[in-house]
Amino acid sequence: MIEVRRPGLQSTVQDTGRRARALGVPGGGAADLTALRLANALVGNPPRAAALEITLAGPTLLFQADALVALCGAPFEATLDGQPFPLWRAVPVRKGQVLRVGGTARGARAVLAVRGGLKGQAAFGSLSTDLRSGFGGMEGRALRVGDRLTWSFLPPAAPPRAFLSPDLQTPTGPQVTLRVLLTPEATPDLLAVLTRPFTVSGQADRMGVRLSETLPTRHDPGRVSLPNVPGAVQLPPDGRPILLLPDAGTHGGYPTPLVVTSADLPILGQLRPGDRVRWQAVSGEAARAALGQQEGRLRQAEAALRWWYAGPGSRARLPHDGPGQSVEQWASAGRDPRPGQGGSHEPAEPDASPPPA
């Protein structure tokens, strides 16, 4: 069991989300699914296992039982009993130890996975917390002081001695480029101004992120509502774009001239006020190729870590690598990520959700 001593700015239980959009229910799920999948893989969990999503300022957690945990995502500062706590690693935590997660100078979110996966209240086939509707996770809300988190049992295991390549990590600001697909609503006037950067405003939450600058838009009161998807870029009448995140509603009436590619959706989950966003229009073929490449690398990392947790007899060789290459050699390809690095927390403006379309 984990006792919440300090909840952080907004800490919620999230998994990979639900598939109930046909019922008008947002998909939800972790805003940075890459961080969730890799954190789960590091502790030997299935990819869908529920974990704790941390936003901008993290919680203080007292462990009342031994556990194996991994913290992945933006470079949050973290300590375990006052000692630096490494990110992007599986770390054993003993009963009675206190994990303190501070702030991050870049990005917005991290995911804390516990071996076995967090328990919570399921709704529509998912444990994800939907804050607006108030269901899922911990009573449909963010953590509070005194909450107690529990997790499912998995046999204890030694953590892998590997670290993941930094190339797998989701890019964080302050400068990011988003690959977008153009829809029939992308007018020439709009395309002409996409070459300049846009700034993330203080209106940013799990539903959407509003940008400060404006784009040309036409107000059409007779426009019918159409399905929304995470990544859609809506243009409300004031012209300030809204980038939809996992908790966005399923339908909207605003024009949607751009859609962020699936490969770049985790980047949306790491946007924070003040970040600068540039657009890169790509073809459908290029978007599918980018997603395929990203998914292939993620699955390769997950497979390598599954091999580790499968037992000593399975660690000798990996299916995707050359003879004799160990999981440590494979997964540690690339430079040392120097986990745990990060700056001091800069207080953010309070969350304020963009108005629904």
Given for the second form:
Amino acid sequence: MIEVRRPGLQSTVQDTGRRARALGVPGGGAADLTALRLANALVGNPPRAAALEITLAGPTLLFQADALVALCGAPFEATLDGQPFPLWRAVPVRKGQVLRVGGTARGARAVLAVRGGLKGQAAFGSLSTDLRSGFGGMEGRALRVGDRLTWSFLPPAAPPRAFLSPDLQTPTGPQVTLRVLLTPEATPDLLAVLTRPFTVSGQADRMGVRLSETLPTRHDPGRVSLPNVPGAVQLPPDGRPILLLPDAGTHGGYPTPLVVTSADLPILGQLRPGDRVRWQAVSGEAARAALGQQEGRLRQAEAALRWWYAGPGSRARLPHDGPGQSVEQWASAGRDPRPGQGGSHEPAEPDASPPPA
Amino acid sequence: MTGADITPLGDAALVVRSPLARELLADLTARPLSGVREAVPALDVLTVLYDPLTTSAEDLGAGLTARLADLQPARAGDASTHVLPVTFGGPDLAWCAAHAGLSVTDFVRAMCEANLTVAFLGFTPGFAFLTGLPKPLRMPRLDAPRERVPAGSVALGGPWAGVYPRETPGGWRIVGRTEAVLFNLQRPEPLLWRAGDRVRFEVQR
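Can you now output the form predicted in complex with its partner chain? The one shown was the form predicted on its own.
Okay, now the whole complex, with that chain kicking things off.
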């Protein structure tokens, strides 16, 4: 069990979301799904397991039991009993230790996965917290002081000492480029101003991120409400774009001239007020190639970590088994991108058993 | 592709415009197409969200076109009818009556005589877009949405009537309030209604 000493700005239980849009229920799920998947993989969880999503200022958590955890996402400062706590690694936490997650200079969100996966209240097939509707996760709300988080049992396992390649990480500001696809509602005057950078305003939450500058829009009071998709860029009558995040309503009546590519959706979950956004219009083919490449890297890391957790018996049977093919090299760039944290620049050895021979 | 109007919306969704949109949704639910994550209805529209790594816009579009070619319009036989008791008297009631050129009494009577249908669900859990308003009852939306519309508000916006299941922002004109519970996760069927159901308002007594 984890006892919440300080809840942080907005810490919510999230998994990969729900599929009940036909009932008017938003998709939900972690705003940076890449961070969720990698955090889960690092502790040997299934990709859909629920974890804690942390926003801008993190929580202070007292562990009442031993656990294996991983913190992935924006470069939050974190300490375990006052010692620096590394991101992008599986870290054993002992009963009685206090994990304190502070702030982050870049990006907005991180995901804390616990081996076994957090428990929570399910709604429409997902444990994700929907703050607006008030269901899922921890009573449909963000964490409060005194809350107790529990997780499902998985047999204890030695953590892989893998450093995930930094190219797997979702880009964070202050400058980001979003690849977008045009819709039939994109007008020539809109395309002409897409070369300008835009600024993320203070209106940024799990429903959407509002930009400060305006795009040309044609207000059509007669436009019927149509289903929204993740990453849709809506233009309300004032022209200030709204980029839709996982908790956005399922339908909307505003023109939607642009849709952020699937590959770049996790970036939306890392936008914070003040970040500068540039647009890059791409073809459907380019969007699919980018997603395929990104997904390939993610699945390779997930497969390597799954292989590690499957245990020595399973590892010995894998065809790629052999010298020079340790899990660390599969999943990693072979070096620690954060000097002073973890301290190791040589390829790491597994903790519990020798590398497969 | 012939007959169907299918356009991409980003790299992971297709918008299908067809009078058979509701039938297509039922068909996809019964016989899923490879790569489809979910399908979301609107009025004569079905937006199909798919996994771009499993299928392509071209293949899925062809699959959907083939499905549409085989579909027949469904009969509206087994739809439920919901009668919602409403306390008329919202902040926009007088404005709406004047806009319709009716007295408040006649406006309320016209509201209760309207035979409405749940066109689709969306916006927020439990919210239904109700179609079938006679022309005089169709109201322009507010220029600036209210930040808070109370739960249970009965409202008019464009061609639609609707009831806000819980407090949300909203840009429609509020003419009344109902105690009906539209959404409750404790019920076996959390939502009061489904697309195709009939709806009537009556004056709360």
